[in-house]
Amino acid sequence: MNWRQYVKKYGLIEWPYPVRYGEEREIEADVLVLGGGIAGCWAAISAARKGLKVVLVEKGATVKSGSGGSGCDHWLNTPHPGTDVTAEEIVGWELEMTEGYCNALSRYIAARESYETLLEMEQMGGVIRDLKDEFKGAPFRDEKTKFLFAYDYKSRIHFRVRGSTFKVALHKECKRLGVKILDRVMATGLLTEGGRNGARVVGATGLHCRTGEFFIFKARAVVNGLSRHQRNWCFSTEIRGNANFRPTQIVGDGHAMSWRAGAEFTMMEKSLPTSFASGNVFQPYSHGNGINTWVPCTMVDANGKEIPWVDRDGRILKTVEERCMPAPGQRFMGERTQGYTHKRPELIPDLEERIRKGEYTLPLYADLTGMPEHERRVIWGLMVGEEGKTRVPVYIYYNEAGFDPARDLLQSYMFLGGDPMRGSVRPQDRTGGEIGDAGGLVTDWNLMTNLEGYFAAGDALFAANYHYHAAATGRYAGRKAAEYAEKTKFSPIDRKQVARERRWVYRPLENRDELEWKELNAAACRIMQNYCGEYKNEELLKLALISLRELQEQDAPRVCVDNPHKLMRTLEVYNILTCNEMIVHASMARKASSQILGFTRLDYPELDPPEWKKWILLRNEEGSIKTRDLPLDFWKPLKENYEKNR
């Protein structure tokens, strides 16, 4: 029975939960963790192990929520006793890849603590070894430890893991340690000392997404484990489906509330043209390719002709195993980088040109049939089976439909317009936080922001990425927040600030027009496409601010809300509007173009001039935008700073 048939037979479903708009619950915690994703869970566990009272607030269901909730196939950048690659070298390849636009501070913390974090994950029940000997004898398996590795079989710094077991284990450990988990509660605002912008953070407010109940949290320390901004340029609930990495309900709630409180951000001007969020592509890894999860897959053309792999020097690789081995003289390979030093083998770089000349015929196919059995099973089984969001809609559904990787080819949409990683993209189809490094909070070596008592981890940080980074920085931030809480007293909550937050949360209930939150989001995206898209100048950016302000003042108050779920969705779009303003202000502050940031100013066309190779920091001071800058390497020296603060 489909939805239309159901409504015809039974009528529309009434809201199934008791509605309690305006009712208040006040909760006290030594450490309050906002967000129950990978970073948030690790922060809560780390703080709870100090014996403190920890409360975790999550908009969804913690057991599977967040970017890494459904799984991950690899645990990257991890020095360990089985390799001689150091944390300094690992941060080095990321700095090379990003030309210095990398949060080396948090990446170094992650590299130094990643292995300990992984072993702790195993103690909690996460599966990180090949204990059933499924891949015994494979070149990517260490026979002594039974660890499995990816991408670089020689240096072995990238682990293959069964990440679908991780979130369940984290949730179980939180409960075992007595962490109070409040699922279906959206964090809506930060509470500061005296209610002042820029002051110490002493708590937060929240909204129950099913009942509409209002929450007031009082805390000695607060950790932001929320994710980054999304849906700023592209939004389509109808055709987007699973065509993005992170869940679509991740919108930058944490960014917006931090901005309103006066926290400092950087890198918000970065955006890239990709079709990830556009609704014009298929789900990542649901079709054949030779990238990331599918490395080192054999690719063939429509006539069965194999497409060669080459190393960084253009040397044709003759065996499958060579695709995961460093080139002669190469120290080790990054997970993905175009920088020569750590570049991984890839399909011939002039493939598109050769297709145009007729050397290869479209469509292309992933051909696992002729690969060594352990390579076939580790791609189709472990990697595709464990990658975030692929387990059910790709691995299980394809298997149920009869796909057999030992017999069948899987069509690729490379060059056909449906591949999110290779294909034509409209310039205005841009992404900010959907994929890759993105803008976020700036912290010190304790991962504390410029707001005292307010810590950040995972995707809340600028230039954050990957599961291992979220886990390790969450674990670190929880530890630091606990240390801070142990020597800090509770501060009184400012009731005037609470009243302001209540009015902001419930204001959409007063609306009587019939505009939907989706329409507001789509309008916000159109403004960003038109005035803060591929090309920017001062005039366009001013128009963006004017248009966003008009949207907030004239159309946002017209959005209709008739249950707590729609109230939550509407507040999310309000937060998207705030993030859009942050992006525009950041774009106005950078008066130079930058290739690595995907940033083109027509009125400042010079690309990456030396004087503009720096971080531009922004904060909101009572409605006034304050900026300052930092050198790209403000984190130096890495080892000494880490040792001093760990």
Ligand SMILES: Cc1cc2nc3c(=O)[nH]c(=O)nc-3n(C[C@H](O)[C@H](O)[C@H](O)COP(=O)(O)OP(=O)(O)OC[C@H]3O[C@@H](n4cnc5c(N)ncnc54)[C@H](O)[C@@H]3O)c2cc1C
Contents of the next structure:
Amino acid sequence: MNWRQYVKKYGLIEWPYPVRYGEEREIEADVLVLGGGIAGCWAAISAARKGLKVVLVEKGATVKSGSGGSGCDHWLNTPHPGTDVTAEEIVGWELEMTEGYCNALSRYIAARESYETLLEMEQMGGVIRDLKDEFKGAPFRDEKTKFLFAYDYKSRIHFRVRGSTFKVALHKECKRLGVKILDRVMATGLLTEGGRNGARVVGATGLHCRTGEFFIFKARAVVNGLSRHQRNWCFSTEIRGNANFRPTQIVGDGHAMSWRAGAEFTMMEKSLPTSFASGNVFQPYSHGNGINTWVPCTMVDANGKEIPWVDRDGRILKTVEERCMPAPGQRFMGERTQGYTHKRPELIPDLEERIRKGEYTLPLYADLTGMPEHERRVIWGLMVGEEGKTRVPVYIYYNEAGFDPARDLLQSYMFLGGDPMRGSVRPQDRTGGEIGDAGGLVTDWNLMTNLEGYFAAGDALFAANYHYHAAATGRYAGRKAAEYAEKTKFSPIDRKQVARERRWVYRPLENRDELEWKELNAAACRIMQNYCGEYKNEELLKLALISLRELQEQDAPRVCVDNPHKLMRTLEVYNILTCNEMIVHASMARKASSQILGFTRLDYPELDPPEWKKWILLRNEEGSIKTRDLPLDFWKPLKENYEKNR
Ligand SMILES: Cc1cc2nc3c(=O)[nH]c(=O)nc-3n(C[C@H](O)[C@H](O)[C@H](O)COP(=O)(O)OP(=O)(O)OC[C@H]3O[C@@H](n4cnc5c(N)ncnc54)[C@H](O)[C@@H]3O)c2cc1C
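Given the form predicted alone above, what does the protein look like in the form predicted together with the ligand?
Following is the full complex, with the preceding chain placed first.
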């Protein structure tokens, strides 16, 4: 029985909150922060420290919302007094790994400010050291500072942290500083000076996801901490779940509203096939990922035969500790196994082939039993215990079921097919924003977008990723937004624009009540699979735009909305449709194929020709698409620009 049949038979369950559609609340802030994830909380704290009135708008519950809400086990890329690796070198490895398609500007800000940010995290109550001496004497522990490190025990730029304490501490600090937190409010649109596209951002609108009330925010400066787009190619309406890696609240609302207001984006054409986004595989994350959380776990086959780890040169690493030490001549290791210079050890890369030949027998197992005790405890106790998606379903439940890492093996497919986050799936099962670096907002060195007064941080930025980056850029953007707000007057809200936004928010209530929002999302994904999938050409992309437009005009008004929650879900899918259009326009603008962007144009098959190694920026100017190019290294020179602007 599907949901509609259920409702027909048993009737609707009564909505438990008072419904106040159309009632308005008007709120004023010096700095308005949209999104209460890692970047948003840090931005709010940073702005509130300057004594300004800060309002934070969050669709979920700030105390645990967002990608970093339930945990974080690794805090990456952090120069500090205990290492000689510099911020320039760290950005260097990211540039190498991405062949230049890296937001070096925001990564550099993050690397420069990450250590201070981490120490402030501790002052607020986040646990960043081994104060209980659980890992005394371990090779990944610094005995003086009690910091724990991951992946590279020599250079020590990646910290192991108890990130499940972070969001709670950030939330508490926001409250202590007097930040007005509005939970369960979806930011729905930006308000601009005179209601004009491309003009200064002077506020925003919102919808209460439980009561349906409408919010009008007036602000001197606005920070976007709304993360990125998801569910563009894949969406499962069935029991497997939503098939997205980041939380379900994250769909690209921030991208869509910024696009409508005229903000500039880049890299939206990037996509990758991934099991994370696929609706056709069993929840692929299983018991955690093999590229971060489980490193450097010993793996064995069904007969107990150990699978070797090798360094970047294919040298077999005999001890567990060697798996976390740089290869001969290697300065330091990044967090990933791509590239060569900073490549981390991995399991033998031809494992799949050797399984096929019968050298190893399936299933494979993670075998913590024979590992040094501190390695066993740090993987099972700290990493699996602190990583957001594994803390409850794996660490807590398996412990309760009696799993003992000193005795039991854990069956695993995570190491098969190389990088498990990009394991082989159908080519059309693609992701844009679920994992890795994704398309997003372009900013200057103040992290201000092309729209005056409108700042961005964290995963909302193009080619952004990671917790340390969201924290440090959020902290920086909050500071910059506060500086801007201090010297800027409020601008009047354009009431006609408010009326337009209000109409957009409530229009679904007039819908014809025939479809579920999930069905609309699934249809939008099918369009992307068919016309903007693994292979693209001009004709297909034109068909994609036509089909998306038809879906918007004919089917979007058919979605059933019978409570404020469903109204929010419906608006989310409308935003997904907008993000899909952005992806198609970006795909039309790049007339060359690109390996690193996962981008194949059959009509322009040459891979990464030099003249196309550039950023293509897109913005929507009153419905017409404007593009311009920037060189990949437009941020140059890093150090000087940072020091001039910080
Ligand atoms: C399971 C998991 C584990 C991870 N582990 C690590 C790790 O160990 N180390 C690491 O470096 N990185 C890790 N990452 C990545 C890292 O967590 C993210 O890059 C980072 O949290 C992004 O922060 P953000 O503030 O930009 O976005 P988020 O923290 O995702 O916050 C976005 C917020 O905006 C809210 N929001 C969205 N739309 C609206 C709207 N319309 N109105 C109001 N609010 C809205 C969301 O509810 C959310 O709270 C992990 C990610 C996941 C999903």
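Positions refer to the first chain, counted from 1. If you're wondering where the values come from, they're calculated on a predicted model, not measured in any experiment. By rigid core we mean the largest C-alpha set that fits within 1.5 Å across both forms.
State yes or no: after fitting on the rigid core, is the Cα displacement of residue 17 between the two forms at least 2 Å?
-> Moves: no, less than 2 Å.
For residue 639, decide whether the Cα shift between the two forms is 2 Å or greater, given a superposition on the rigid core.
-> Superposed on the core, residue 639 moves its C-alpha less than 2 Å between the two forms.
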